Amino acid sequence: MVLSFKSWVANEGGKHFVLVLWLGANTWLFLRTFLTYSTGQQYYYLYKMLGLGLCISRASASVLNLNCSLVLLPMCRSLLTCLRGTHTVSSRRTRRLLDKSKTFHVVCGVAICIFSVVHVSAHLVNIVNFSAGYSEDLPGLNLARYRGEDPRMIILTTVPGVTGVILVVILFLMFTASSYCIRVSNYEIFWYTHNLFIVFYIILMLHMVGGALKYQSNVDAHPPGCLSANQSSPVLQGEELETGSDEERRCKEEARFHPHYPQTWMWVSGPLCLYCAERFYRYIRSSDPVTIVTVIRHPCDVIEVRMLKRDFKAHPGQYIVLNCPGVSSFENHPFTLTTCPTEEKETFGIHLRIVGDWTERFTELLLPKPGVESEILPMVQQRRYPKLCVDGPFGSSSEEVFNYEVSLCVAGGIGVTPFACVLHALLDGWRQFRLRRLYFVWVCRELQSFYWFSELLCALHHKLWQENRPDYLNLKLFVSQTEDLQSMSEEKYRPLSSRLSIGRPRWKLLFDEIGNANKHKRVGVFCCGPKGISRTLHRLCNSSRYTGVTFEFNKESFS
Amino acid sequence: MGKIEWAMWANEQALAAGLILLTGGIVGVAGTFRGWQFAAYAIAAGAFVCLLEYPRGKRNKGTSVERTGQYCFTVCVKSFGPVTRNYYVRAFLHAAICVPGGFMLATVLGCVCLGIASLIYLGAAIRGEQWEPILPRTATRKAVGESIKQPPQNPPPRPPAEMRRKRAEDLEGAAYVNPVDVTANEE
């Protein structure tokens, strides 16, 4: 496929020049300390000992802090949330930015750990060159105490020494805990060990402490290379000494240093405490008690659950995360809404699929087993439900839906739940919505799936009939396995059934007919679901098909 | 809450140690420094760490991510039998193979890191994990003959569904057999 300059731009500018601004701060950041301690007055004798390793070192410092304080912006969700919903961001093209919060996280954490490594070699060579190049001229200056002191006793005894180590053996335990395969295996592995950040970052701000690497704090009286009252001039000796100069050159005083002040708390306290400010408001904002309203169950091994909570707002597209005490107390697990409250119901709803230990516990608390209860019946109250702790609502890329013209949904199984909120947007709240036209792409393995939000789309399908508004929703359903010959046969739900296809999208097609009905309009592609599609529609959405229509890519991140 | 895997962490410890060992092994024998003799021996001990550690073990429940051209590693880990499975072995190799790594500075790093992957893979091993080898699935494909429905037994004409239909006044009148017996009550 072709890419097209046009749509790359719009779908991959953004983040590409985010990137190179990245890219261009640390580089600018590594260039400046590497020039100044090489260069600089007030290191001369320190690059003499040191030699390069003191500018390799230094010049990843600084890029390490600046990479630390940048990597815990990405995370404060609620602080992201905000800028998303009360539209300060006002441009889309920046807000779209928003959507890649994480991948910035994990660009960041790279660079930490990169530059950890360079920084922890070049210091290792210091400490060889301190041990072996002991100055007995300028006693202030050495970390070693004497020649030849065992590198590694020089490490146990010094307090940048011990924090170094103990920040690497974090920095180890985070990094390996992080792939993604510990992720979706053992998630509870990688959320115990990320936040030990705390005490990284705590370690962090101490380890310049001790002063290892000093400067010279007496440069006008001292100027570096110059002669001591008992030292003649090796160059000069030979030929006609010229008192002048050699007496400029003589130093008044000897070389005074002075150990650097710690600066790394000045990058990083800044985002630390934003960080932990938005961890406590957010720890408040879910104690706040949910009452459970009703639970019913679907098929397809999908329950709903909905809720109740004081003060809730959220809008279409947002999600929560879930905290059960009953099930774990430290487990978070984030879902997104399927109902939104409003003015007039204030419920709101969640669907979950039950896979994994910790939805199953969950399920057998709020439900009997199955098999003693109808199926689709709803709970009557005599149960006691457990308590739940709602942390959010989060803002995520299905937000943007209604702020398209037209706007192309794709959804892979229970990957719908973003988009059944919009629709209820749709049914129940209309506003006036910049959203003109609605392509609604809903793919299943599993024909019983449909049933989770069946009255859900012929009500809206019968809604806009009625007002007219035929073209607004175009509805296409896909079942993809083809075993077993499938259809709805109820009569009420004969718009669905009409509009079944048997076996996986041709999404070639389907772009080309969107592109042909909306010529010159930018089309909002929002999917959520397996990795496949959304790779499929990513690079259809790059490529060069589509004369006129740009389509630009969202991807919910479902993890 | 529920089952944690361990000895996947272990193995990702196990195989970043095992390139720190390496790298600072290179870096110590380029350099000639004190001690290279040690920065050698890292240079081996951290390769082999890395070969066995390079294929991931199958998980419990739920689908193994391979690591990309894993299956010969696999193959190769696996014909050492319950040397390779057990993790008692691999906790007490790595220890052993860690202490002579703290004895120079450039593989000290590679020595720590390996010590921890060393403690988790005991951890594991207590906890009776084991590893499997992740081998490719032989795809049973359905014989086609099952999927298509039965062909009809009555050539055609065939009469309506209505008539076909047994009735339960007319049992022998029928145009089949029932395999199992039906009552006419039965819904």
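We call the rigid core whatever largest set of C-alpha positions still superposes within 1.5 Å between the two forms. These figures come from a predicted structure and were not determined experimentally. Residue numbers count along the first chain shown, from 1. What changes on going to the form predicted on its own:
- For N142, the Cα coordinates differ by under 2 angstroms between these two forms after the core has been superposed.
- Core-superposed comparison between these two forms: the C-alpha position of T163 differs by less than 2 Å.
- With the core superposed, P470 shows a C-alpha displacement of at least 2 Å between these two forms.
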Contents of the next structure:
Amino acid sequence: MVLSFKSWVANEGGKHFVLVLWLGANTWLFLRTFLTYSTGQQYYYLYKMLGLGLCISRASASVLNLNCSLVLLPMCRSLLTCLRGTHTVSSRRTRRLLDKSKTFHVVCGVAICIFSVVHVSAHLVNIVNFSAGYSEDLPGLNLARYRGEDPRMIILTTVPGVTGVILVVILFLMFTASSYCIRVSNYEIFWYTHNLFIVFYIILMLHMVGGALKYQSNVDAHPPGCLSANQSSPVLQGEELETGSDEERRCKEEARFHPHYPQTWMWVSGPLCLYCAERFYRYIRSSDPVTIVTVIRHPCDVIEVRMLKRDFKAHPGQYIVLNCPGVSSFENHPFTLTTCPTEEKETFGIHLRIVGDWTERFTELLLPKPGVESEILPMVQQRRYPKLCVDGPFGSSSEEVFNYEVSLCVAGGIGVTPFACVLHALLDGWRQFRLRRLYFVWVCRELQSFYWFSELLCALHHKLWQENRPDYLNLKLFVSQTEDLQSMSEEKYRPLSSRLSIGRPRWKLLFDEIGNANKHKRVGVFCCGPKGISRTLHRLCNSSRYTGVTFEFNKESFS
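Now that we've seen the form predicted together with the partner chain, could you pull up the form predicted on its own?
Only one chain is given; partner chains and other molecules are left out.
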């Protein structure tokens, strides 16, 4: 598929521009530190003893400092949501760039892992050289206690060595638990190991304590390479001396070495304090009591929870982070809002699919055991619901649906949740939107899944017909599983049954239809669903087959 440069710039330009800046900063920092330690006079003797291992270990440490400070910023959800909602970030392109914060977090995390391997490997070489290159003439430079000391003893008896081992273990646990297979099969492992970052940063700031690497502090009185009274160090043997008298080359005093002042805290303390302050603010905000108003069981293992919280305000497309101490005091899970508070109705709601241990235990606390016929549990039954903590709301890409004249929303299964709130907003009669036409495509495996929001879709359909705006919403429903297929035969669901198709969407034909009907416009494409659908839509948005129209791709992603 041939790419369109204009579409590629619209969808990928900002992301790649930030990536180039990030790569440039890392490259500059690596080379600058490498040259400092390889050519700096204060590191002359240390470089002679350790060689390139010194330069590589310190250069990689500089890159690690940078990325350990940057990796926290994309996780400041409240800050990003505030930036999205203020006039400071008025450009849609900039707001779309903020939606890539999770990707940037992953990139920084991968860079930390890669350069940690480089850093550890270089220091293993340094430890061997410390042992083999023990200098009797420069005792202040040595890390080993004697020549030929076991490198393992050096690691286990020094602060940098012990803290380094702990950091490697923590990073290994965090990296392996972040893999897709573990996050899907057992999210709890990912959650608990990722929260080891607090221990990681504390130990990281202690890592330099002990001064393994030292610089020469009296370069003027002891120029590197000068002759001492008893020169016997292998570091200085065989050195080519400059012409001149011996007195001119004689050292005025012995070389003095001092450990570096720890600098890691200067890199990470700012972002770490910012993140901790935000987490404290979110903890205070989430401590406000939440009242569960209604719990509804839907087909296909989906439940709806409607809640009430004082002074809670949200916009369509945003999401919340839910914590249920009755299930786990430390686990937090994001859920897109399917209904937002309005002036007439202060409740808000979410739909969640029962997949995994957390949702199963949460459902058991909300609903009675199977066999109870009632699907709706009103408050008059005085059922004791579990305590909930709601953090948020937080911004996401789905907020931008209303900022295009034409938007295409594609949902796969339970991925319909962010767009359900958009449909609720249209039903409530919000008219301050820029949106003039909405294409809504919903793909499900089972027909029963459409009943989650069937009444909402029918109500919106009737409302638009009554307002003589039938073309405002272009609705397409697809069911992919053909076995034991039934139809939505109820009379009230006739608007949906007429728009229901069997099989999967033909995306190219759909894009052709939208492109031909909306020449010279920017169409916002929003996707929340399986990766296969997302990749297909992403490729089509960058395709050059659609002239005169630009498709801007936006993917729902929780940070």
